[in-house]
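Here we start with a single chain on its own, the form predicted alone, put down as structure tokens.
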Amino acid sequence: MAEAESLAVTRRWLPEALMTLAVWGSALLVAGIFLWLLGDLLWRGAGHLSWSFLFSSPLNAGRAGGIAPILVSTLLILGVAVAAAVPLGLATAVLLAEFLSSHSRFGRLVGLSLDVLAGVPSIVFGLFGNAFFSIFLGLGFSILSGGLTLACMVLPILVRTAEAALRAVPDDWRLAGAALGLSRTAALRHILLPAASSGLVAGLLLGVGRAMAETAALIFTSGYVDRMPSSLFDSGRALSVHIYDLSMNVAGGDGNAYASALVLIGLLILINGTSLWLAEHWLNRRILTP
């Protein structure tokens, strides 16, 4: 009898222990991969980092000098992409989550389009951006062309995550807003968007991460020029393109390539941290605020 009870306890405990072990193992594996990559970048690139590297122009095809123009071009391209994608993506997510049924024909069509766009290779976006923004609209190889192309790439991520975040808000919150006499717009502004802020920020971070790491699309749209841009219509080299060029095309450029990759990782961490801080200390304070 005692052996049977012990066997029953073991059968109940073993699956739970295995699941716990699998979850912790997966988390440690992900953290370990990130730390390994970061350690490799620090080992190979930290010696090349300095203030002059950040604030000087590249010399000798990038083997010497710094990345100041490239850093400015990267931030401008990212700014254009976010400025174009966030309003359009948020509006589309609100339409799908709040004004259209998930079973409507138009809603299914938009959802299918987003899913297809999310799976399109970046090189195809690059060719599209070159044909439409650079040639058809006459923007040429420019920061504006690169940023708008990246906006097209990150739209599916932004829309899907924002839509999921809005749908996750309980319907009781919508009913409470209606009971208080709030219009749908006011309820969306003061209740739903702040409540879904964590999901919205997650989508923004995923979109920014993909935009900053993109290379193929920018080669065909923003170009290779490594001088300081004077406007959005100038060509500009992004950090990801610079890293690729130093690693693949410039002999002796590996050191600066690793240092540039470190700067790129640092920018991602800074942007992620700032976005999370804004979500916690600004968006959440707007819940039910007139």
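Here the rigid core means the biggest group of C-alpha atoms that line up within 1.5 Å when the two forms are laid on top of each other. No experiment lies behind these values; they were computed from the predicted model shown. Numbering follows the first chain given and starts at 1. What changes on going to the form predicted in complex with the partner chain:
- Once the cores line up, the CA of S230 ends up less than 2 angstroms apart between these two forms.
- Once you line up the core between these two forms, the Cα of A27 ends up 2 Å or more from where it was.
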Given for the second form:
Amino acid sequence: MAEAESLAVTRRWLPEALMTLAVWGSALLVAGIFLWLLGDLLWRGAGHLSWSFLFSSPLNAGRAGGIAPILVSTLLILGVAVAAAVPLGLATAVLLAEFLSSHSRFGRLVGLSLDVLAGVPSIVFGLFGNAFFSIFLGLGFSILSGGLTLACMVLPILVRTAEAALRAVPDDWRLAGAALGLSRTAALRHILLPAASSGLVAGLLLGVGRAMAETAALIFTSGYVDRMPSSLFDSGRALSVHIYDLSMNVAGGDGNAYASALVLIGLLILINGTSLWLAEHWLNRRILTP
Amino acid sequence: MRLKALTTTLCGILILMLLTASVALAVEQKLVLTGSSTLAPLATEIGKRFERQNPGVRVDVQSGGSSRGITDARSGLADIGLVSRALKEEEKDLKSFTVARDGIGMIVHKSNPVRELSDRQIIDIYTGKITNWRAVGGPDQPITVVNKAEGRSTLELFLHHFRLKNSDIKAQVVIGENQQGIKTVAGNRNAIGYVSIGTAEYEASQGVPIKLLPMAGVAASVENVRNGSFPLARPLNLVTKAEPQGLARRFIDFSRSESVHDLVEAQYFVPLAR
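One more: the block was the form predicted alone; return the form predicted in complex with the partner chain.
Below, the chain from earlier opens the complete complex, with every other chain and molecule after it.
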């Protein structure tokens, strides 16, 4: 009797323990991979990192010198992409979530095209950007072409996450807004967008992350020139392109490639942190404190 | 209120961007070079020196492969194309100017005991007739064949030298840039690949575990590329659609002059004979 009882206890206890182990193990593995990557970058790149690395121009094909012009180009490309993609993406998401019913044929068509776009490999965006922005619109190899190409690339992510964030706002809020006589625009500005802010920012971060990591789409649009850009019509090399070139094309460029990768990750963490902080302290508060 | 501030800021940024954009139209003289990724770093360095000596001139270099250099020079998208091989028969409508030479050598992992491969053996390895190192005097291990991607001039040179077609080649790994080839072989004890000799020599001297194999009995060294005895070498060319004039002419003359020899050597290529 006692034996059977203890067997039953084990039977109940064992799957529970295995489950706990699997969940914790997976989480540790994911964190471990990130830490390993970061550790590897720090170990090989930190020695090359200094203020002068951030504030000087590359020399000898990037083996020596710094990344100042590349950093500026990267931020400009990112700025163009965000400036073009956020208004477009937000407006589309508002249309999909607030103006159309989820059964509308047009809404589904837009959704489908977005999902197809999201699955397109980045090199295809690069070739499209080269053909459309660089050649057809005559923008040439420029920060503008690169930024606009990236905007096309991150639009699907942006729209889909923003749409989901807006849909997650309870309908009661919309009804309450309508009952108070708020117009649609007012409800959107004062209630829905602030309420959805953390989702919107998460979408923006996903987009920015994808844009920062992009190499293939940029090598044919914003280009390879590592001079300090003097306008958006100049060609400018993005950090990811620089890292790719140093590690794959320039013998003896590995040290600076690691250091540049470290800067890229630092930049990403900085942008993520700032946006999350903004969402928390700025947009969310609008709702909670009248 | 705050949203309004945000919108105003965004509009301000956009206007600022457009303003800076209009300034760009005042560029003086610009030379656009596109093509071979092998040549792009060298062309960038030559361009920087050229810019310093000729104030008001800008040299923009774009990478992408030799085929692109040919296409862009033909279409006029680039003033000068970068092509890291000799022009083919059907490309003879373009004018080419050699600025440096580069040798292509076979590399294997440093731990590989094989000291030499005949041309026949290299062909058999790349066409899949030999798939184990044992057949050429190595350990009993499968061979990992590393080949270059379509459109790379190293590939075309390799195929031309061994009279092969790319469709005959049975490769396990297909790579793009030169350094990728070195890293692939350094990370795989059973791999064989072909890369630029200058960079391979440099990487080997830095402790990267790769080994250059002699070809047809001639050691794969920069010295043997310089004296012309190494069989698999290529010219690095600047190409133009028509006989170059003005700024393009000056840039090409400058790239072929002795004043850039140090830059050529810094990129591990062989300068033209003095």
